[in-house]
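We begin with a single chain expressed as structure tokens, specifically the form predicted alone.
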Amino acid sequence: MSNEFSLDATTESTAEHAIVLRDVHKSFGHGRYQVFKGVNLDVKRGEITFVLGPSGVGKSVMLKHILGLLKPDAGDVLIFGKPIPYDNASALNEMRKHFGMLFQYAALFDDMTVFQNVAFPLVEHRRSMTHAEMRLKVSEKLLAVGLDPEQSLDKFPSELSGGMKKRVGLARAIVLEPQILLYDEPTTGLDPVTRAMVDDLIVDTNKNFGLTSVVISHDIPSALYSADHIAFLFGGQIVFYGTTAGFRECQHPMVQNFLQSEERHRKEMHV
């Protein structure tokens, strides 16, 4: 058995979707609590896909499945038509390689400086890199997403506004430079000004560096304005997969309540 999960160029370049779900079937509790029942969903290489829904429908457990934490209890995970590697642990971490991951509130180490925390994966995947390679790289990625390296490398998380941070953990998840992006409710708690230039930042980012993105989120502004396409999980299913012009449409029960509680909030907050 191979040790290897390779892409070479010619995979990526052909493969239509980064990630395939088909008919994915997973229960917790020795079966009595069933989150997916059949989920489908085909994300699109080069594309942002947010996958919307109400709390406590799978949202989180859809990316663990994506990055190999789970495993089905029936259907297929494919990364780039390939499928996930369960049972090869050195396969599985070679898999891992070619995503990134941002985190809800970024998730940085506290005790690290910006540079510690950037380069921890580095540290932990390129050990032949030496300090000043790493500083380098560490730097580069820094200003791509906005960061001027002399000001921020050497600060402390507790040194960072709620935009700094997010910005340091997103180059910390693009500094292996990797295929696919993963996004956790990268909105949570933010300001609006704040909230719109993660929103930004997650188009850049994804043009910029030629990504192929999936954002979990459950806020509808965002995902209306940074989304190729919306997928929408209830009731252990995808009940609507399109563009944000057909999700606007869409007339399924729940979609039409998150959008209908969107605007009364929206209203709300203009009162």
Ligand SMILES: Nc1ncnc2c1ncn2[C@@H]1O[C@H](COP(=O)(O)OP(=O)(O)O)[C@@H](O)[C@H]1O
The other form holds:
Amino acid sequence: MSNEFSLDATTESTAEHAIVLRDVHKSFGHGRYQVFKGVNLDVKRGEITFVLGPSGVGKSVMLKHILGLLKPDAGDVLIFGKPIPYDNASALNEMRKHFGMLFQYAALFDDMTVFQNVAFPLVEHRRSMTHAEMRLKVSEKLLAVGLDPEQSLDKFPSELSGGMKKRVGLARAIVLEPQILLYDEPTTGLDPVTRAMVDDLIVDTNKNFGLTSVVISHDIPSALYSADHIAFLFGGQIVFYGTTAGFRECQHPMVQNFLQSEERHRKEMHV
Amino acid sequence: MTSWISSVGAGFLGFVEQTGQISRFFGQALYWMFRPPFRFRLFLEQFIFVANKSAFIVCLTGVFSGMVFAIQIYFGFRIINADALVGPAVAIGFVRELGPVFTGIVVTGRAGAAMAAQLGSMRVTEQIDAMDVMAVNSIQYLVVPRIAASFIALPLLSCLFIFVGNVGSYFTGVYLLGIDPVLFFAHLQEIVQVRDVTQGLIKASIFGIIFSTIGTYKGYFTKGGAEAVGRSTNEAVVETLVLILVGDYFLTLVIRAFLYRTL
Ligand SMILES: Nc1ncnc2c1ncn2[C@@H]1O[C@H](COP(=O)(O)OP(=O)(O)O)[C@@H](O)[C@H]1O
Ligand SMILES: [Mg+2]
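Right, the form predicted alone is done; let's see the coordinates for the form predicted in complex with the named molecule.
Every component of the complex follows; first up is the chain already shown.
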């Protein structure tokens, strides 16, 4: 077994899927509470895949499986065709460097400035970089997510609006140039304007950096707007996987239910 | 009756389980302490934090404790005309027990509570998850510097407490109680020995490990929202205080068996 989790040219070119979940089972509380009963999902590289589902079905648990923060009771998780090296801390860390993640509330470090937050992965993993190089890199990423470096570098998270925090969190997520970007409920609890901004940010970032994106959400309009493929998680399994058009047509009762409550919600908002 | 017994049983099992978990957590911290990268800057920050946050209150409580113990011991010793032993008696009590224990209590309330609150709020806002996702070991980054800094800082703070305590005792003894200043510490060297100082320092270091391990453990494993942070902080303080006071008794027995070869 190799000690490092490396994504060399050969594995990259052969793996059509960035992430594969194969028959993943997971329970909590000594088997009492079964969250996954055989989850199967292929995330195609270069695409934006939305994983939708009602609250509490295990969307965040799925993200934790993809990052190797949780280990399946049974089944496999493959990243670019390679199984996650759970038992090798340094290989696991190596693997995680290929990921960027945007947390629901950005999860910025409160006691660090915007610069220190975005530079954090550089300080930790690019030890040969000079301060000036980091400043350049951080500014570049801040610009990429639509922030003015001059104005934001020295601010603390408490001085930022929710939307700006998301942008900084995204800049931090992409600063190591990851290949896969994960979003946990990026639009939940946001006002409509910020929501639209985040939708565009997801699409633009994916395109500009040639990434694979997985978005965990229960926001249907956002999924229909940004997704290449939608997966619907319910009852411990992926009950639907397909395009946005296919999702609208899907006859699964729970998907229908989900779509209809969204429809109703939108109508109520208009009267 | 049975429900009373079973709830005591459950409480005991919970206690045993938690003790196991905290020991494992400490073991992990120890494992990561001796693995690169060594985060000296973070250690220094935490050391300054612990020392800075507690130095003033350690001085304040130390000087008053010294003053009150001088008075109480004086009125006991005066009966047998042992005025000259008030200074050394206070000193040995401070060096062996009051220094480490009181400092442990004061620092728990300041730094231990702060550690639980800091890590707790980082946990509930997913900052700890973010760190792990960014391939930075959160135990090594957050927990190790706090435990290492406390292990070093508590004996030093304890020395500070002992020093100001004896200053307080001296001034009370001499100016309030009228003990001869030349006699006050005259017998100090016969009574306070090196092994007493060693005993105090060992205790203080262990209390440093205890308060920082429980504080970081409670914070690190906080579950829930903002109100859970308050609960973690509260539990950390209460459980640390109990462990320091109960543990001090057994620690004294163990240390005496090794350093004094006697009960
Ligand atoms: N570490 C854990 N231990 C026990 N139960 C958990 C754990 N993580 C998640 N769960 C449970 O799994 C279920 C799915 O949680 P989650 O993935 O957070 O749902 P969501 O789809 O809303 O993100 C919830 O019922 C939650 O209580
Ligand atoms: Mg969730």
